[in-house]
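One chain is shown next in structure tokens, namely the form predicted on its own.
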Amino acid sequence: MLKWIIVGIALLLTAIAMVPIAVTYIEKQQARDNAEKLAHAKNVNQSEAKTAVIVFSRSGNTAVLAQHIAQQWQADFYRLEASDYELGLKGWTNAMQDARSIRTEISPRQIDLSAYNTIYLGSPIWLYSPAPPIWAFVENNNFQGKHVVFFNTFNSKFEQTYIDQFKQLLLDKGAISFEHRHVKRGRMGQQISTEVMLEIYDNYPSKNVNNKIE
């Protein structure tokens, strides 16, 4: 009977054990997947737009999607890199262990939003919560008179309370409006295509910026 439960317990060890490896690989797969979708996403602050999108993504999920609505507001489009979460094992290990912090070195760390109206912030949801590259470039900028828009996409699902502190920390950096739109993806080897993901973005009962922070 011992034998049996040591080889029980070996089996799960390893079953434990090869979970990262699997989300590692997926990603870094998604990410060769999104890299000719993301061919001509580059940061751009050269036109007059009045609508700036700003993203955070390691496997470029939620960049696609920021793409997308660059594209249809004709905005600059900015994404954002942070060294410790790159694609591989340690940087999945590190998202794991920060998921909840809204502290880290992130590129840039400051972007002169003043000639827009309007900032799109997007963000993957890790624990539930939005990846701390997107608070930590909050915590650094002036949102002084801007509509928000908090974009995410994500597997499982988040939770309200932390995207209630996110969108009080942009009501004391300024931010006039906020609007939350997310895409749950599903779990990751039965996650919705790409085109299906932006068709639930596009279907949001209102494109407008007016829901006002109250």
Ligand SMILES: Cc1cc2nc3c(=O)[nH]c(=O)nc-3n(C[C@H](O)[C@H](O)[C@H](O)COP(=O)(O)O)c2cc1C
The other form holds:
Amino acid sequence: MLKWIIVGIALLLTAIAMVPIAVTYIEKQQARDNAEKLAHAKNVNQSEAKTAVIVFSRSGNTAVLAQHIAQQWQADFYRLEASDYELGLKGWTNAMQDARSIRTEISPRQIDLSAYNTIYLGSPIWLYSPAPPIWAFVENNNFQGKHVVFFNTFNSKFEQTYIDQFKQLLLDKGAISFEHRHVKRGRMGQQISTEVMLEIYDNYPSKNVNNKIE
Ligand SMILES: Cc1cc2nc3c(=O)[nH]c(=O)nc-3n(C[C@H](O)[C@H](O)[C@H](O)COP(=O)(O)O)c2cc1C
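Form predicted on its own done; form predicted together with the named molecule now:
Expanding to the full complex; the earlier chain stays at the top.
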């Protein structure tokens, strides 16, 4: 009997250990596919742009959506980097540990937003909350007089209370409007394609964000 309990526990522990390995394997595959779609998405700064799209994205899905939005609005495009959360097991473990934190090292820490009327901010959801790098970006920057559209990609669930806290932080930093858009990609193994993700986003009613006060 004891023998079977030990075997059972060993199998359970092996299964638990396989989860992060499988997840990080799939993430790397996605990141490779997304990197091709993002090949021409360098940080772009056009002197005339009144809209900026600023995104943190670990495995590239939110970045592909960000690129799409930037093309729609001929916006400047910035991708934030966070070395603690690079692809692989170490970055994934750090991401799980820090998921509810709102402080972390990012690069760039600050962007001069003075030329822009509207800022699109993008992030994945980690443990039901926007990922730490996008909180850190808001914390480090001035949103006085800006219209903000916050967009997320996620697999299955986020908690509205974290979105409300994020909105409050932006209002405290001077933002004058806030809109939230989100695309659910589905659980790993049964996720929607990039094309469908962009289509869902595009089906948000088109509004003149600059006139919208929430
Ligand atoms: C550490 C971690 C935690 C996550 N937690 C959630 C979660 O709570 N809810 C959810 O729906 N998706 C969760 N996800 C999935 C991501 O939000 C989803 O795959 C997202 O589209 C990834 O975006 P990216 O490719 O731009 O990094 C999590 C992913 C990671 C790495």
